[in-house]
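Let's start with one chain on its own, the form predicted alone, as structure tokens.
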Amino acid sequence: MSDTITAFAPASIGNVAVGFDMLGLALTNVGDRVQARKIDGATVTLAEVRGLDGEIHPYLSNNADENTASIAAQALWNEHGDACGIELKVHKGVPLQSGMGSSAASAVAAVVAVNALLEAPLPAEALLVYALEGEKYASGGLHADNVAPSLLGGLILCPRVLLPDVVRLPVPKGVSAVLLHPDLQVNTARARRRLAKSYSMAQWLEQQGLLAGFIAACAASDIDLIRKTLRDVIIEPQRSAAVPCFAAVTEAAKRAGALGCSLSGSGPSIFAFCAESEARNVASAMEHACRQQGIGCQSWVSPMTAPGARVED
């Protein structure tokens, strides 16, 4: 019983402003991995959780009952496992409450891994489910914005609707995703209670053409209408003033020739779309912004086509 598989599952980008809980887009660079590895046993056990610094993390838990990545795989195990169990290694490489999907991807990460273990691994697609198992632990809701495309790559359309079905959808020719995390936390389940529980037909039909059309602008790579229907005007004026350089950060954004600027999932982190040409020139603008603010900052410059999970050597 000495099999040990690694998996990484990328950072993501939930929302993308027009597709609240209903679009994401994965990120190079940036992600969490997960050690899997067969022991005696009938359970999964999480051996440890080591932050950023590789040092034991001082917050998250390493009881299985609690932690995203063990909750997803062992609902995986539950259904599929053979008669040992599993120990699990996290290594987060996202930040905490950082509007990039963290728990996502430790929970897509350890189900990638713990399905290298089967005897018949299952298609990616199929392990959907059981990722989405353990966001709804961090999240309190069914949402696969940030899961979807960590574990399948590029542009996510994932209505509560259609899941466990997801749609691939094609991203536009030339255009590169920016973003930027502030060194700021923002509680995503909190985030969530405090959104208004009603909005008003016109901004439901005004929220649902910027959605379609950004779509469609997707796919015929049509630049001018990124730039106007990249626009959230139902859930980012709620939580906006909760990151206290969005404005700065947005601002600038546009300024260096941004298509599109706003949060990632609750924030605080900030995305743009932007021309590739352009993308380090929007990055260093949104952190001098952000450092203008007095808050630290780093940034990642990502394709819009980048791959989601996979099993390293």
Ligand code: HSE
Second form
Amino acid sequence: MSDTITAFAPASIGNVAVGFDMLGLALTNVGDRVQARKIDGATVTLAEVRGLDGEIHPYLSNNADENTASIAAQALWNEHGDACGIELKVHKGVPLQSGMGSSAASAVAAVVAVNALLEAPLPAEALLVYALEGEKYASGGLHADNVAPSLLGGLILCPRVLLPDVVRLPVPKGVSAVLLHPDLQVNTARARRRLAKSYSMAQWLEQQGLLAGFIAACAASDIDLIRKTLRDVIIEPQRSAAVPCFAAVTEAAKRAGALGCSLSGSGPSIFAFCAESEARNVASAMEHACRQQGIGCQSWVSPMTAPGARVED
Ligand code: HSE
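Rather than the form predicted alone that you just supplied, could I have the structure of the form predicted together with this ligand?
Now the complete complex, all chains and molecules, led by this one.
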């Protein structure tokens, strides 16, 4: 077995509008890479963190106590590692504070790489609790809606009450996800602290109905029901004002045929679900609307069946 392993973990859409903290979707073609290497010593160290441009990251330090990758890897190594240490190199592919599960992708790639160095690697599902240790540090809460899809791929239901168990949901046929990342940042931990702490019975009933309907719609590939249910009546209204292009981008997406759209995680990224055949048009419309607001952006189109993290070596 090699003493150096690299793993890739995809970005993800947190909440998916209807499932605050409990529903997440993996994306393709965007994610973080972590290389793990056995070294002398007893702990997990962080040799370097590189950014999107391949250069040493200007903001993320290589203090192992302050990075989701090393925190998650250390949690796994404490329980299952051997007498040596681990050195990590993190290469960010997911923009920071983007609502695309950046901290989760680092944590997941780290545990997947370190797992492959264990004498008896664990099944992917068993890595969730360790990756969550990293995510907890970053966002200040225990929610798996980025970690679980990044680790396992696809559309994952992961309510806190069931953790560490999660449920892989069937995905609707012929539907794609479009993710637009405006060149803005939202700090998730801060955005979470600002949320109202209590909600009315009417709001609870409405959101619960939407989530149940959406899951049923996915299982039945019922496009009309997806259109009716892909809505967030509780969290999105509290957060969308922090993303100045939100109204313009979501209106453009809907005009171009999107079934529904919302913030990805705490934003600023915005996602839409649409028919596969319309995904490129929807992405272009969203990008155009965002740039018209004077905000640069990038977008990705992804199937609903994007794979989870993988070892690359
Ligand atoms: N679900 C979290 C939130 C972010 O919206 O605050 C992603 O884990």
